[in-house]
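Only one chain is shown below, in structure tokens, and it's the form predicted on its own.
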Amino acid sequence: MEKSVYVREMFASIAPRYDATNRLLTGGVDERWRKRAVRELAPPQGGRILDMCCGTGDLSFHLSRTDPTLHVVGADFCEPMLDGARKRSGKEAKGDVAFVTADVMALPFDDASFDGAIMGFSMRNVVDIVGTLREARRVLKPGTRFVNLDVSKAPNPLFKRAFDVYFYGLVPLIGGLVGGSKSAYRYLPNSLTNYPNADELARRFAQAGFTGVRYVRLGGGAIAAHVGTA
């Protein structure tokens, strides 16, 4: 819970300059990377998607853009984020998009109520992540897909080697300068120190209860983009 708390607040102070700073972090090509999990997702025609830890919105859009027949909802649990996302929906949402306060570990929608679901840069933050799984796919239909997209460990050296540099010396200095806390962006970077690797967060959507489970290595495998079929 402690780290629930921490969490939340820690996003509220940063919501503000979200957007702008995530763009210059990565030089835009975490989009990219967004449209590969959406294709990954495969969502049906008109179905009922979910966008789990939404922030701001990102992941709502692209698949609203996708597929304007889609009716996405986006849930999180910190209001400064969600609070962006609705501002930007005016512009960018191209169908039913709409965005509610919910918490991933128990969300307030019924069993078996969503076509797909999606969450992005989020699952090194919850407190449980068998859990969340869990949560995910008691609310998907039977046979849809959930994927997951962050950050990953690259398994080239040297290449993991390069990458730590910028993640954990650069992304905390530039996070801070730009994005307002220096402190929000030393944490965002040290939370991949405990998440699990692509081969150990594929076993835990199994043991949640996935199946097919396999994951897309994008960014040099420094990200990755995990599926699993409810």
Ligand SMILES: C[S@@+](CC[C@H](N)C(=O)[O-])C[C@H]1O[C@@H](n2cnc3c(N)ncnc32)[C@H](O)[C@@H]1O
Second form
Amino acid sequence: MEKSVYVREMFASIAPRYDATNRLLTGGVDERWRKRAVRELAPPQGGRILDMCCGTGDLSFHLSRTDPTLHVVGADFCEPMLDGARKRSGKEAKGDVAFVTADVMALPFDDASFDGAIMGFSMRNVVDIVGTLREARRVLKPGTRFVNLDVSKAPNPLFKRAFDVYFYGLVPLIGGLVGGSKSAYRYLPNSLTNYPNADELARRFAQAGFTGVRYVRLGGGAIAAHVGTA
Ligand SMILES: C[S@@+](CC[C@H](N)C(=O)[O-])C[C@H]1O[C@@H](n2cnc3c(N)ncnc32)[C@H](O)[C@@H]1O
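Now show me the form predicted together with this ligand; what you just gave was the form predicted on its own.
Shown next: the complete complex, the earlier chain at its head.
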């Protein structure tokens, strides 16, 4: 099956319990990483910000809580995930937050129409990383930022081994029990296997035309937030 079709169906199957499973799997520490990613984005007051692969809207709501003057657009191609985002919106959106159905590899937005873009825990799922980065850059105004927050390959071998036990062993087990789909939570860690390491991902940012590319390692290097300027 084509990867994007598989990914969409897989997320549809875990959407109803996605948020609860996420919090359980990370012990809630993902909230800290998300806050840090929003800080790295430094969205300008009143700006229009794109949350790519928004899922159930976590980063969109973080953005709107951080600065209610922002106009946040969350884009995702999985309707059941977007349903979750729309349900949360009434309680959690502090400003203008809208959710749209879109494939991040072909965004339905004009060139240079956003003041910042962010993507959380999703780059591993796209078919073409450089193509997605180019698309992010296309919709950004020159000089604005894109931040990608995702799982990464920890440089410390001991930590990496411990993390692998958790990620490849415990995540599918807990995901199966709580999240409702063992195969989905087996896919998610495996998607890291072919994902570029932090330096290589930074190179892909540059390849897509971003400048001033840098990254911050979080969670002992198991997570990275990459930042590039359009
Ligand atoms: C692991 S979830 C992350 C959701 C959210 N960003 C978060 O931080 O919780 C990955 C999301 O990426 C979406 N996704 C994957 N590939 C996509 C694509 N090509 N276009 C739009 N959404 C995509 C999936 O539907 C899913 O909602």
